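The chain that follows stands alone, in the form predicted on its own, written as structure tokens.
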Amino acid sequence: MRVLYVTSVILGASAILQGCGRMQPEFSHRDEFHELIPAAQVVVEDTLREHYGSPTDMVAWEKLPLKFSAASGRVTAVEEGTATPSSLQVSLNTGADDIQPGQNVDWLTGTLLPASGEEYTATREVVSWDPETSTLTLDAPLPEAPAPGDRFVVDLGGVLEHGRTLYAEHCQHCHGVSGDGAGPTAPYLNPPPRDYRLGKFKFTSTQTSNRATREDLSRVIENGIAGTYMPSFKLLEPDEMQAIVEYVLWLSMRGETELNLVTYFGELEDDEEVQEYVEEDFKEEFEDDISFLARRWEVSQEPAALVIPKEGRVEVTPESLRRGRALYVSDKAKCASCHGTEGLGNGPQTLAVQKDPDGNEYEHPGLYDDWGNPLEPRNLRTGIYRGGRRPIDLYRRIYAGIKGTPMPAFGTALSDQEIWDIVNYVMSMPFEEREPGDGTKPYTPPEQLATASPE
């Protein structure tokens, strides 16, 4: 591994992980990026490779929330008396779990941080960890003491690192090295792997305005998506996870600070318009963009982000089957718009014809994500949730919606028995009799059903 310290822009704290192997893979643009004039494709493409680099040549830029290594912290203290310590009392900022004997300890503030082009000579190994007195101990004598204050990391990269590694082996060959969702067998799945560079994923246990969580995401490697070609990675031990987890953050970061460098640059149309923004506007909106992007991935890890039912689940009871499916084909609810009145997924919407982002009708009707992908509704006679079969994963879909997808949130228009009773009447449709020919009935009015009983 080698390491790269760069300008303060980030933050004076980066690190370059050095891969290894034949194939050197490299990041592809957006097709917008393809459509700048060549002096914003220059500006674009410098700016990601300094701050992200390659998928074999990573930068580690501090000012995004993630973890890059094993640990971090600050020192507080240093032996009394001693010049060249190899003790060090300090405090950690993430990581106390995960420091282990023999990692690096390498400097990112203080004097012992090295000036740009010169050798780093204070890089030593942790020999033990005491969480008690918060003592870390080093394999030798720094040369000299670190003053309080003064930042270093362990393992310097390591997670990004590992999780780059796990990904090229279990994730890209779908995922696509860019996290584009275009790897090579991508053409022949439906629906089609998730492009991670709108920092969008659809099935999440947060706020409707909040991105996924760490855990959402673990959840997915974990048990997989039913009824898609996203398998579970079960045998996963729970550190591997973590660090694919993190490099997915990292490639979803940077596909989101692609988009908006595009989005920049897509309106100046020569030379001059690009010289002048770049040396004028474009380094302050970069960095409110970019503590913006941080700070909007940081709430969402916190509790407050989270989707969590003030009522617990109401008893599935006949009673409140009938309020369910009152309110499934109700105007309120407005479920069998889209999921059908006998929940096949066929509903008006299906036929209708949508806009895209741009306000441009789609060629053909029907539903699409914000990826531009063509959606079937869900057919709730299979028993298949994608986002979970717990009622709780039920209640969030109805309660939040599906982040990217045209499936809303109902969480301030339904109260939490209303949802409850949904949730109990969807998960009972696979059970209802049903007689031949339901599937083909024509459309009934909601006013119509909306006193019909389940049966």
Given for the second form:
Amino acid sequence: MRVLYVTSVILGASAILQGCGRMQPEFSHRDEFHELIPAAQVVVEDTLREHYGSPTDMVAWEKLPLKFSAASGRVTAVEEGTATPSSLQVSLNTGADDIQPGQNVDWLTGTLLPASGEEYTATREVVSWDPETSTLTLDAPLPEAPAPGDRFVVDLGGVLEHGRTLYAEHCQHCHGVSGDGAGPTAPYLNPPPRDYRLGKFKFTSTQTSNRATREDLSRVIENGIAGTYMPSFKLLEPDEMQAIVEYVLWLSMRGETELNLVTYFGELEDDEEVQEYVEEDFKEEFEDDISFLARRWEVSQEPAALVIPKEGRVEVTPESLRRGRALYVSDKAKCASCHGTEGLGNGPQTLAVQKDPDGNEYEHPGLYDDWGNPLEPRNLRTGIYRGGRRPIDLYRRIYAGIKGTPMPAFGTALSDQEIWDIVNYVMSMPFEEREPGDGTKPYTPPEQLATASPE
Amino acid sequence: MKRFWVLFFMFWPLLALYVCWVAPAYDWWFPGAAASPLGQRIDDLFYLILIITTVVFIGTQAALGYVLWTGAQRSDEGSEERAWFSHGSHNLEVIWTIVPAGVLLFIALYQMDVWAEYRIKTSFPEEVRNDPIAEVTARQFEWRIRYPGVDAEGNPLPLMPDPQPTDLYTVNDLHVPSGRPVMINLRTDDVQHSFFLPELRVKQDAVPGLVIPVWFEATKSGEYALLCAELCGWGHYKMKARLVAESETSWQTWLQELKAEQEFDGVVETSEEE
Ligand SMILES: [Cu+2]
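Swap state to the form predicted together with its partner chain from the form predicted on its own:
Then the entire complex follows, led off by the chain already shown.
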């Protein structure tokens, strides 16, 4: 009897402890990763871990054009006359407005870095930051003067960590730990949550070849996406918003990096090939691709990437609407081929068999996005605009398309006036009067009408 | 030891009374004083009921304490007194049925005005009864708000039951003029939600298929919390929004700004240069 009692206490206690034990979140892999040979998997895994770390132990890889910390920069001059200065002339790469008293300053290069085995003693707190004179004042003198050019970082990894905490709280249960759009809630949602790992976001303000801007992402987070399960997070503070955006971009770049890696190693068939590749071309190829990836994100943030109409919106007149309607059904704009002549999202393309990126035909007819999800063209009569309901948002959808979807870019095919006419027409569609027989109602055969009515 | 248990059982109601007594000082009851006139009347009702229940609570706990104490005395060593048994007293039964019934009837009649003003449309303030300021649609997990917008001269338009081309939209951001009653039409897109303005003491379920009018008045300009008080799903806590009450003029300015923002066509230079 006593044994039973003791056993049950132990079992109970261990059950409780098990329940309390925290599961360590892990980044998951792409499906293609699991098709690699084991030796290749090891290299891919190690490379990712080296540059990105794990969800609880992240690596802020300097090559990525992201804001990981409050600020980073290099020393330009050191206060004259003191051997151990606490006031530095610096130039900042990022974050001139985000330095706050109390944040830690750590050194990335120079003699202040401890030799291996020594303790790091050069961390100081910011007392003040004067952007006018670019002077950073620290709470205590440094053990020795840094040399001009020595690089430092303020609030090491702070933005990334803050972003991860907020992401875990607000985003992860749909978008997943890795940003793969496969969180625990995801199976219940239609459309599915975005998988960031292609680096693609649908609703952007940028040209077709560009990535999303930070503003595009924060706009979506702030306002949500009408007609989907993405809710609004209007009450986030600006610094919280920034942290989430940086973290999402980081996840996105991690996903792209993984995609590159599995592509390199996907063709290798045995351990020798892997070893040979790692020893010869891998490093260079990887560096090149990451530079390209980083550059692509960087240029997307520049003003030149934005889609800005040269002419303002055309006035909404019956003529403009007529021109818009004519373009809508024309061969030039082809809107009707997907969205349907009456805008219900049931054009002939939705019944055609499409080809996937590899050139094979999809099993079922209809449209697909770059993530392989079946896609319905928007019903333009609902008055729900996922990419935003301002005229500029619709203009951008037509001008640059919707990234990752079959919605093409018409920026070169149509003039500004033509695009505005279509925008005007599309914005009027939810309010358009529909007469019987104008092709906007489903056809009901007379017999059926007769049987449907009671008399 | 017997007396220890008597004191032990008397300690908790005393502690409860003490906690309730100090609670207002720490804002444990309410998030501050009611920020609306009707909310003030709801608070008054609450305190009335609180006083009644406190009197009853003290009475019953004192009686319980008395019974426990005398019971402890009777079982003392050498005590001659014995426990005694009684059959039900008809008079007592009648008294403790009629008195609470009277109290309940009093509360039921006394609060009817407030309830009617709160919930029954014909008792709403005249000026808002048929003039909703916005349509608030709850959905998992946010508040989508549709304003009727303004005409070409800048005058606010009436809200139509169906969306109009002039409508303006926000999400999680409800702006109303302060210092006068306003009414919203409450709907939901999916499950049941509950429109909750704790500072204004407004709480109303949003029920699928219904359009429910809700009125309130923010006495002072400021920002108030708008929450969902229904456990409407996993992301329930995400339905945190704000109510901004502001002066009539700044509210109208805000509507104009919203209109300008919503009609933005991406061309900025021209308006600045000309
Ligand atoms: Cu809710």
